[in-house]
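Below sits a lone chain in structure tokens, taken as the form predicted alone.
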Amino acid sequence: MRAVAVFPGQRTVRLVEHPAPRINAASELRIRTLEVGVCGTDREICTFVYGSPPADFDYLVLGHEALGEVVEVGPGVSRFRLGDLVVPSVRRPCSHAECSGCRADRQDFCFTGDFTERGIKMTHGFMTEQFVEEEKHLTFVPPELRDVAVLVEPLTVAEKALAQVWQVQERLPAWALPAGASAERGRGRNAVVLGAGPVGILGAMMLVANGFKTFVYSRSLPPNPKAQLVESFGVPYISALAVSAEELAERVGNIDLVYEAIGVASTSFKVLKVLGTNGAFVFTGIPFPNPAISVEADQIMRNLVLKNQMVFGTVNADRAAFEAAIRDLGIFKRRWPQALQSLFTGRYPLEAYGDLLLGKQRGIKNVVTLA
């Protein structure tokens, strides 16, 4: 069957004939691939930054972001039947016995590094026609999602980030939550969200609908369709190019939360030296190789001491975290329904590949679709 892969042995990205998958244990089912998110790990893995090929294999399948269709269930599979729309999540577990989060079910907390991704490390993703996984790493998505479950990927980043915050912030009796309170915890406290690609875009998404007055802090000069996108369901979008990070903090107020989706340190450490009082910093973008950079690393420690923040850092997500993407999907679509299809560039088949993953990056999230 038809896939893309990277070959970084011969720096080479190319279309292949794969091998089709076949169902080899109780609890696995047989997956049609019907879309996969192009995204910034994708391109990045294509200029041989990263990634690696399973054993045995000179090319890795790429493709992390996936919505699929079950098409054939093994006989020990009880939550799935034919016909179910499912999204995969992305890291699979270490061998190890004594690490405690793979034991769990938590790889996403691996401690000895030994975890495969699909897509990414040591394991081939779902850019293919169809493929094979265990029950236990499928999420069932209701029919009506059909046409935006591609982003439940991405969105589970901000969902696994925004638990931890809930989490590390009940150290505040201001955050605590009291019995019978509203769902929205966040009312009355401010966030920034640093970048504005599909990863920053559905993390203020889901911070409006946890009440918090959200702003979008981003590189690029409005006017442009990013800023019009977070502009439509309520969010002010300010560009770094045209306002401080004193500036930022002035405009918002004490910034109880900043939720960093850019991947670009100079600004994300900008914007952490103005954090407020009892703030969370969470970092989620990993940069790419650039020469250092000068931070005002006294003034960043001062603040973190005396002004009681948190900083964290914060990589892929659990179950729980797919299963929060997928019902705050649906709010979405009844809050902003425009404005969460705004989010799709294009969708392209199997053989734009070269410009999907080569080209020019364009636009907000570009989808390729196999059926």
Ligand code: BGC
Second form
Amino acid sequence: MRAVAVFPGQRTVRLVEHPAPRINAASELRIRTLEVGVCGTDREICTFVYGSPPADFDYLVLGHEALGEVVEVGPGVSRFRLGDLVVPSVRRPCSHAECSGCRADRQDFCFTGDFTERGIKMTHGFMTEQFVEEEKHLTFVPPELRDVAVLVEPLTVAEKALAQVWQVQERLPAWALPAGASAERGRGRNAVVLGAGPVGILGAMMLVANGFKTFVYSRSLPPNPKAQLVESFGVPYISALAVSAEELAERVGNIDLVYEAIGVASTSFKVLKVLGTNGAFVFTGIPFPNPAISVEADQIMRNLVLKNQMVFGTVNADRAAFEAAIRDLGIFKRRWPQALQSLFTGRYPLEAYGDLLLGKQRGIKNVVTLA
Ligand code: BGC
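Now that we've seen the form predicted alone, could you pull up the form predicted together with this ligand?
Whole complex next, starting from this chain.
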């Protein structure tokens, strides 16, 4: 099978002939890959600063944002049939008996660090024609989401973040969900999204769908296609080059939630300084290790205490986040069909990997199409 492979030892990225996968356990399925999204993590792995091949390989098959179709089911599989569309999750559990995260199927909270990640850390990914996966790591995709379901994985970043925000903010009397309340739990709250890449834009859609008054704060000056896109679903786009964090806070009012998807520490810590009273700030970006920067640490620390603020990071995603992402993509598709389609910059064959992974970053979401 053709596969896009990263050879960290040789510092090359190329198409390889990769062995076709076989079902080895009753609970496994064989999946034909339909589409794979390209993200910043993939591009970083191709600079050899991140990612690692499986122990017995000198290369890693790339790709962790996939959509596929079931072509074979093991005898113990109960939730899927041939022809079903599925999305795989990324992280796989460590093997340590004492890891309460992994043993509870919450490898996103692995304690040992010995988890693996498909297409990233010690397990091959999905930029290849077929893959085999255990049933519990797959989520069903309704056929009507075929054209957008490759966005599920990046949306899970936001879904897990928001699920954590709800839990964290249960500390506040006013955030508790009233009995029988609708999905619009964020109504009356202000949210700021940092960054206008796919994870930021999808996060902004999710926050609007949850009732938050949402703003996107990102670097580039408007007009630009990302600003146009977020404004098309009613979210003001504010450029960090034109508007300071203090001015942002004046415009927004009490910043109840910051969803960071920009991966830039300097912008993030400037906005952390203006987080509102009782606010939560959730980090999802993984910046490249840059030289140290100075931040207004005393002011941030005063605010954290005197304003009861909460700052936390979130990585990867659990099954509930995948299910929430599929439900929300359906909502986005009904509410903002045009905006959702505009996230896609282009769809390309596997052979275009060089340009997509090593060339200049272009547009919003590029997708490799295999079928
Ligand atoms: C993926 C996550 C992963 C993280 C760190 C992200 O691009 O979406 O699943 O945990 O990279 O490797």
